[in-house]
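Take a look at this one chain, the form predicted alone, written out in structure tokens.
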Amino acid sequence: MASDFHRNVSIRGNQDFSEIKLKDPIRVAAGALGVKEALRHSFKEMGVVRSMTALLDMNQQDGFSCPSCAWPDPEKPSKVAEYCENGAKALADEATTSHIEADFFKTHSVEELSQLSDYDLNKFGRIIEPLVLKAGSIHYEPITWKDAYQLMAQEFRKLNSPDEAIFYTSGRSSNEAAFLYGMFARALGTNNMPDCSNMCHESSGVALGETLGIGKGSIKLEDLYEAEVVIVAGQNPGTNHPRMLSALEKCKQNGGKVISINPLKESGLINFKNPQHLKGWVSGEDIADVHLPVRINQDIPLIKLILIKLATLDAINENVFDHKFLDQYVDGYQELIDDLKKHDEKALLEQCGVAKEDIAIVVELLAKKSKIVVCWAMGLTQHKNGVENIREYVNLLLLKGAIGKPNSGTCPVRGHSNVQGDRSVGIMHFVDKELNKRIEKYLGFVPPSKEGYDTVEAMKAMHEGKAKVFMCLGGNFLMAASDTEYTAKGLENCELTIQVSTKLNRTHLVTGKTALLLPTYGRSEKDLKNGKLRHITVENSMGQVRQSRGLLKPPSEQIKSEPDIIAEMADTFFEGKHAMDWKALGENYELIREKIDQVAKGFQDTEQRSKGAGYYLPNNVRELDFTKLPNGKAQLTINCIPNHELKIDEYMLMTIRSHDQFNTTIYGLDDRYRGVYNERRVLFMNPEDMTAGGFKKLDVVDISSSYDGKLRTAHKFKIIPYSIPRGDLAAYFPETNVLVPHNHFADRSKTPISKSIKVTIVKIY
């Protein structure tokens, strides 16, 4: 066929609506009905005794890590069930016993599969064999290993440079993969390792680099146990980090009491019945102690207000702020307490949102309490000023003295199960030169010195032909990414595209010339070679670095490891000759443990010492030392008021998940908290802003964005009145990915702004 053949896919797949169902939002988190809901859908995906088998084993220490959050495990996890609703639906979704048998892409072509919904993609479940799409074909078909190997290298090898070549990676691989994938990429030539940290937390890392000098949280799970306060900011732990409700809960049981900052009140932080005890089966425990609804994108002016009135009552009687950490370990008093004096409390009331009252309470707890914890996720990072944002959290924990010691600190809360652990074992584009320096000295080879593409990066690379082979090490790049239909194009001017997957998703269907469907275990498998049982390594949101061994019987003997895949592919582009003996390390990961202790800052004896409850990588503010900042010490900031300058028909909209989904993957189409069932194309909007637009409940909306002059639209939208801020609107994302513009990003961390998109919308029945 013609070298110009174009698929003729869809990137948004079915959006005729359901008969949607709407109720009042279910206030209590898990419960029996949680736990009712993670049986029915277990039992539904793998039946009983597999779900029982694998349910028990989940989180154990000598089990298998959950395939969904990076929440981290008790020391002494609860034999009976030491898992949540999502992560039995995450179990259940990569375990499922439904598979894609071998004549299904005979019968079922790419163009007419991307007709479906995300939600119906994933239905089909586990993919058994490596599929190739071949260039001018709308149909993959079956393909040998060795032939895909072949195929890999000989694109490898036609690339004009390496930096043709992007590595992207998903926050699901082990440690022992995406050491293999990094290194293989900087072997090959190139720094281009966007991942899915890109995309979410890098605005954490950039931040707390800047202020603590590292990139990760200080905390401890036990450190939430004895907090006198603890702030949830920017994030829903009932859907999205259920686990952590049971710290909170004992949190809450010691005197503690926690502060929720969200533009939405999520039923986890009202209620949370923990069914781990008989009690939680009967009643709940009330979690939040207070809700500052502000308004999106407004944390700065809120946090900002409340310093102000924290430094008014230091300076009557000097014991709000602890002065003598403050002299020790901090820069910038002064220069704050100076910024501070220059900002109107009136004005940050107003544009913060919260009522005043409701500040107050605040400011009078957190007067009087030293251990203070800040939890956060991609409601503080998604933004143009993410990094700006937890700097300015960072500020009260610093002038609090609660930085460091036991009981306090910074706590970003990472969505996929390993996203921390990739970075840790060197997926990054950027350039480490001591990392480089051990690179040399015990892989063998020189890795390059150039800085690569990050996911924004990535995709205007792809957009403008620059980069000619896409590999995905798992997730759904399509869908994660910002501005879907930008990126789709990207995809499609690609030569060759990889996908290393357990299932089906829309990034297999929006593809290169040629593409790649590579199938591999999932967390919950056994791992078997040469008939030894092979166990993984993954970091927890706490920088805890644990075994992880799988027990289920994989759905295929074609099915291969990610390691295993990367290794091959390696060996079969060097030819066997290379520096590092990769067919080695891809059957006994035991050596690719040894090269990560050499390579990888932190890690140490990683084959024995991550065994049970594993250990914690070297964490510099715990030890309190910021010798590595200037002047040596931890680094108060001024930061910046944000002004959106919405205009009089804008409103301004953040992307949330639904209950019944863990990022891009889509378990099914009911949000029970927020009391919407059976639809997802929906917008949650205030009653008067609905009132003052004349809409009513279920309008049909467009809803449209425009940055530098690009009209960009998510068609057919319900509208639902909902508690939520003045002139802020919230909608389900992947569906309303489409609307975030490639080029608007944080600052320095270049995190998408899915959480603060100025949009209008338009109705239409």
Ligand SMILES: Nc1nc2c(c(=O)[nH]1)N[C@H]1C(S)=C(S)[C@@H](COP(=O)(O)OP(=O)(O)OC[C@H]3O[C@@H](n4cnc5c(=O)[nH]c(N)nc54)[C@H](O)[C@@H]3O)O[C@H]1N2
The other form holds:
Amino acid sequence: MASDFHRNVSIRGNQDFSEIKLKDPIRVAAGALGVKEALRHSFKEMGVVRSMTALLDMNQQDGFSCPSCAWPDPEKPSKVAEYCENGAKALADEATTSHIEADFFKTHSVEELSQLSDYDLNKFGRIIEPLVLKAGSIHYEPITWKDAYQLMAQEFRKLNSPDEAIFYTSGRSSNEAAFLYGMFARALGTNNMPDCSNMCHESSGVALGETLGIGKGSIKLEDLYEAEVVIVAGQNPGTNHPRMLSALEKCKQNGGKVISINPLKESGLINFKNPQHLKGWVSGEDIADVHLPVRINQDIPLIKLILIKLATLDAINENVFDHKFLDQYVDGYQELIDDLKKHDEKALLEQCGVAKEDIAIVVELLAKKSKIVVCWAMGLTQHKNGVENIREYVNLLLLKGAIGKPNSGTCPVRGHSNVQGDRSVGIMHFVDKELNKRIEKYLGFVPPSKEGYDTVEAMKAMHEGKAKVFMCLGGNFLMAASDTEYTAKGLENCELTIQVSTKLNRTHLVTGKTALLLPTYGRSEKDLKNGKLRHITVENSMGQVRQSRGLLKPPSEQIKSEPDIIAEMADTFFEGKHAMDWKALGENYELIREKIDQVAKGFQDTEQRSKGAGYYLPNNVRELDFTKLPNGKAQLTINCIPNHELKIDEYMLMTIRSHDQFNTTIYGLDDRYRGVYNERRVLFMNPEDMTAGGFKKLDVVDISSSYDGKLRTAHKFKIIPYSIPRGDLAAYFPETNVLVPHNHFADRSKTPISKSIKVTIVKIY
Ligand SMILES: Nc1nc2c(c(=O)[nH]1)N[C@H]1C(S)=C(S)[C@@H](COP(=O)(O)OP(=O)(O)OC[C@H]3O[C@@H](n4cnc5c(=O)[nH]c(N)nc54)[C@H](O)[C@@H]3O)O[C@H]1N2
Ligand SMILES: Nc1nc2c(c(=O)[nH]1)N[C@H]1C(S)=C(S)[C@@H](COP(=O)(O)OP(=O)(O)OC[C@H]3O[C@@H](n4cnc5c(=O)[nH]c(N)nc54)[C@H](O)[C@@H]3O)O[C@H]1N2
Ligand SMILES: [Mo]
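Please move on to the form predicted together with this ligand, as the form predicted alone is already shown.
Next comes the full complex, this chain leading.
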């Protein structure tokens, strides 16, 4: 019977080792090799003509916005292509000429496909027609769009409460798609809108909201050019945001200094050749002037120590901190200074693991300079104290008066290319009362006022059988979320899972009883409707909204745009009886943008203003307006020192990205910046720890975590000696997500603890 039918699908796929090769890490990021790699990948996936057409259009003002990261484009675009190796790879991955043909799933069952690795799954190419995996079947089969919409409507109608439906969003969707999607969830009656941001920069949003009154960064791209000091903490720009290196290079040419704070000496920060101009081809130079190899999750003791030393200098010479700024704009100065006095400098030094001499260099730099920017990413957010980490860096900026002024401020470097825009137009699990009022006024329905599930709660609800329908607008929830086994059970508990996707991934194989796989356009593709070329809008990491217009021919006529799919789904469900005219919105994005202007905060005349370089959304920090915060001031905060209490045989593991992946999409098996080729299941370990623990290079080990008495194991990883602080380990995400307990996450932001997992390792052979 279908009800007790269970598909025998694997959450791991193939775990055989390939022929690993180790070389010295390539320390020079980007440069000619980066360009060569980008072109090699593009030509292979897309062919020469399609590649060159697309690459030259990417990130130009009337072209399309890069589908890779959210780093902004320069105000004056360069004549040469404004792309990086990874942007080119992301593009090649989406615009690949490989397609999954109609009879592919007839011959390949989901059970069989799940035995393959994520890398192999991605290689099959684009999904080009809507597919259904019926209850009791192990083969996807084609379904008409009309029947797919009917099936969804039917399942939504069967729910006992709208809260049995969950709507996940990955961060690649356009503002238009995300807006319709978020409003559909609300019109159905739920705020169950987990998104990838919950696993990513949610800690930044919470920390910045509490201290500065807006959950976004405060700087514009140009601010970096003449900053005196840029701190890059917990971020690997050479791999994940390569275009940022050009901005750091400009900063250095203007005399600025760059400080890297990271357990690893990441390539790019250490050495960089700019492929955009001639000089870069010849001279590779270190971007970071100082590198502080902090131990994993010990940024708070490090920054506290720096603050204590600055406070000592300030007591002698009153212009180290900006007292005028502190008096006028900041709350909590005396409390913070009093708290700093309670800490023992020696203990802090020991805890952070950084050399005294290096800290002295940084203190001297910071004491003298006032135009300071802090950039960060997952190295700060994905810890139990992720919110506190960021607040501690904000303390530094506020004490120096480096907030809301030119060339100073906060720069949380976003991940997905439109993750910030999605939140701005209404993808959120929490309730924004002002937004709800505007929805009621301008969209004509009453949205729910009960908080919905975030990612962690969504996993739990599915696991406990409280959710019946799980829809994903992009992404790969199974592999991106923590605790893979736990999450898989949750997905399998659902009656219907719906994936709006471009490429095949494991969340398409480990599904609800019935599953829909709905193909959609990539960012680079032409969105033609009734002969008219449509464009979408996106918001970059610095709050700038601009248009994006694809130019490549989509791989099949059966593919639909995300707004089309959502609008048709809504129209079928409501049968035309809803205050919103879903059909009209799906056809005409200008109407969606009108609604966004009315409903989403800060959007105004988007149709016109998003042209060309686009426009900035309002940002109170840039105006030095803290009226929404207690006492109308920015907030200094007191943050506790993280205490991990590692047992004698325990290490601290961070799960990071290789140079050849975009999140769960694995482009290749090499990480040339870390010198590892042809293998991803590797564990980076300090050579002294290896000796102390009796491990040798390429020993194969199982890695286990044990939280709340539950043992979780990631099998078979090869040990690689690497320059990493003692006691710390690093391995790649998503292979190690099985180790991250679903119920351990950052306080208040609920971001999983993917960067500080306590583990033990056991040698297998
Ligand atoms: N090519 C490519 N580009 C991407 C992505 C991709 O997968 N591939 N992903 C996109 C997304 S969604 C995101 S969110 C970003 C992610 O961008 P990053 O945050 O740069 O990505 P991670 O690999 O997770 O790297 C985290 C960095 O933090 C350091 N780190 C870990 N723990 C700590 C700590 O406790 N303190 C400090 N100071 N540092 C620490 C690690 O050594 C590593 O250098 O990149 C985006 N861009
Ligand atoms: N252990 C550990 N876990 C992590 C992290 C970590 O550092 N460590 N990082 C976390 C972070 S920062 C993030 S952001 C999440 C990422 O989580 P997700 O956003 O859920 O994952 P992605 O791998 O980016 O999703 C890739 C899939 O998106 C689909 N796709 C690609 N482009 C499009 C498009 O244009 N439209 C649609 N509809 N679909 C598209 C493709 O089918 C592809 O397979 O993972 C998180 N998980
Ligand atoms: Mo992310």
